[in-house]
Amino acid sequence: MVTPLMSQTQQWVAEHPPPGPFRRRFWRSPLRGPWLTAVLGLVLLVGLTIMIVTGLLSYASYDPTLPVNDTTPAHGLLGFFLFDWPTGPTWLYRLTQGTHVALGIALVPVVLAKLWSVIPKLFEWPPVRSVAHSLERLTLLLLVGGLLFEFVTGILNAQLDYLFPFFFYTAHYYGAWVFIGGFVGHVLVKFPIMVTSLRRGPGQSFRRTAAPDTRPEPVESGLVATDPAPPTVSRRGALGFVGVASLVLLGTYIGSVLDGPLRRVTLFGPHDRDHGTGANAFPVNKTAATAGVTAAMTGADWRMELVGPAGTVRLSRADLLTLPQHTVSLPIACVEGWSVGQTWTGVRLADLVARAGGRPTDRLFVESMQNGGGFGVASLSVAQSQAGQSLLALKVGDEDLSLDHGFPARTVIPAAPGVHCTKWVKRLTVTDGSA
């Protein structure tokens, strides 16, 4: 019966009831509550918090400031943390790209357990009750759709698997302020409910209590059933099970990011990854023949062409392997969070540039013999072109670099995304690095 104390939306609640999952009575699990929320939601917190540091510090480290580098045009005041990146240590981008890959794979059971224990306040009625409650119901949605659309398109791109219609590393890095955006305004509304919860627990010994004695919290929430269904497991025993599905999912990946035997154990890294033998035989995500370079592109007539004040220069492999010579040990590491340390022979790229009449402030342009024609291409910065340990590897351990890994030469750069680690170089200038 409505009485004239309701307020309006208590009466048109009452008026109008909600059809199937919006009533409260739909969600009957009696685990459901503010407290295994709130503890769910300080792992997503601390979680999220490390992959957005290490996404965003995956974006600079493109230095996206150089030209060509930059594929998300008019970033404008989203570009307002951007620095240098540096080239060392060498191993910072396969420390910080592994971080974010491993963490948001191992993250994903969190992420659908989180969802489960708050959906029944995806399903409120009415849907909006006032402006506050609207702005709550907004963030929510930025939250929910921008966290979910990060981790399919960042879980597919590390699966190569691309099979949206849009540049990832375009609408990842836009996507992700959407996300952050969602967050950091769910963190503000939330964070003060969540504190309490979780210093008033679940209302029973979390430690004792088993299955059959699992009982919904005491409180009055959106989320704790006013049906509940007998209990099928302890509250300690479905954060167990996610923690355990959280530990397998990284156990699957964690090879991809660490050399030695985990390596051989890795079940949900990239595919295709090895393509060849010896020194040879690491992971590869564009072969010679998806990026369109034949063993007649890359024979004896092959000429690199190194351009600078001096003038153009071509040499041929034989030419760049009468140059002095450097060995360094450098991983590669990818975008797909998957990295491989390696040896590799060549010569430096501060050398080829004071050889074009370069000078120590001065940096390189790269250009590839990819796609058949076109060019793959890629800045480097000054701190890139002049480090020691920049070469341009002919050699990779004791072996020729196979046409897979980017024969007859390719760039490796210290602490450097991957992408920036040139295969089948056609072209080094020299350009002004002030400009």
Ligand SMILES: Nc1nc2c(c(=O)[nH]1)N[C@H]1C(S)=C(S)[C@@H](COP(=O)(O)O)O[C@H]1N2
The other form holds:
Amino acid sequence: MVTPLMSQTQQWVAEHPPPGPFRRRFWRSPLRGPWLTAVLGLVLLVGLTIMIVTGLLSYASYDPTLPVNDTTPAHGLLGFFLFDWPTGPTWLYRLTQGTHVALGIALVPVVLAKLWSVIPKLFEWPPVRSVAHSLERLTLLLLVGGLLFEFVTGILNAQLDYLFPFFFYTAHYYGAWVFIGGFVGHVLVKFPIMVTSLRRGPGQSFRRTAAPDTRPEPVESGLVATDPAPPTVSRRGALGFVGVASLVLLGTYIGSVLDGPLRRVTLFGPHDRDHGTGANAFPVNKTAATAGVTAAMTGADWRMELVGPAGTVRLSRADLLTLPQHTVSLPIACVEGWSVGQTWTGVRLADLVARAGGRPTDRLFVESMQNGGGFGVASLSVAQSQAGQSLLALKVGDEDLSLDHGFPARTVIPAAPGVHCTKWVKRLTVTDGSA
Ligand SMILES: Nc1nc2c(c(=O)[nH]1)N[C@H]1C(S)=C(S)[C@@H](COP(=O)(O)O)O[C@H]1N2
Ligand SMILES: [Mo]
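Okay, that is the form predicted on its own; can I get the form predicted in complex with this ligand now?
What follows is the entire complex, opening with the chain shown before.
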């Protein structure tokens, strides 16, 4: 806006935009306007809020305040919301993380459509008008930059396993806070205009207007084309296209969250990672070979160390099988969003704590035979160590665990993220839960 207060130079700058996208005439789609942007904005307001909540829950589910579970130095200010992750309902992490990843994939077309709808704003001329205006643009940088970063790293992680486990984990978490900052600022500024635009409507019937009759929204806004091109699609058609694209993307992924026959039609995710037969035919990210665990290391000489106030005992698999066995149905739910439900049989972790001379207020530190990479260790909370459904599993279904699924023994923890269900356990150490 040119105001009388503007200096002559400023006025000259405002009146002489560089050619191309900096000129408003460049953007000619008759569909762009505050109503269309508000509709997409409302979907994202709801969708991205769910993404933020499930994402923060995912971070909390790692119990990052316990030793070794987290290398992100964020327990101070950024960890203000952390709480002890519960041990039930057993499908809790499956639900929150399945939602996080599946929704993230489904929102991609909406995000792209929203960015398309406001793209003239990116080329606003002059680019800086006032302090308030530059602050608003800075918020947008955090918002859009953070959003694209989160979507790209998240989708790469869900498709390609932990490419760089701790880089991803830390970067996605810090990126989330950048995004959250931009998102909250943006919602505060734009919420009123979203409501007004939705109330006002698109200026013609949404349902009845066919493509050739589609006119620009009758309102003065930087989003509305000054020199509209002839319409090629109606607003209904455009929004329908976005919705169908979302559903198609969701359809390519949802099978790996829901498990069962739908996994066969999963294009993204671990549909082709079934390593094993019979009861062991379910996905494996990290095979024994990748983890450097060999059959020789897990043969008759294998002993699991149980360390506690009563000293150190070394238990063979046969020893473990003579202890009381329990069977539980628990999912393995990966941070990548995929999950599988299985029936596990083995020894209760709480029984092992007691056997090592520990008390019900103690917790377990779990180490695997796998070296390096940070995956082979986990601190379990007191609740997880004591839960009746937390097992040192020896069998899945009616079979022994396969080497790829953690033979001779793996932990399974109710409601916890998969990464806390350590395979190829080497040592369990009882630690004071109050320390
Ligand atoms: N020792 C060890 N245990 C492990 C892992 C690992 O890499 N090493 N991966 C974890 C992760 S991230 C998940 S989701 C579950 C299931 O992983 P899988 O598909 O590799 O079996 O096992 C967990 N247990
Ligand atoms: Mo995982």
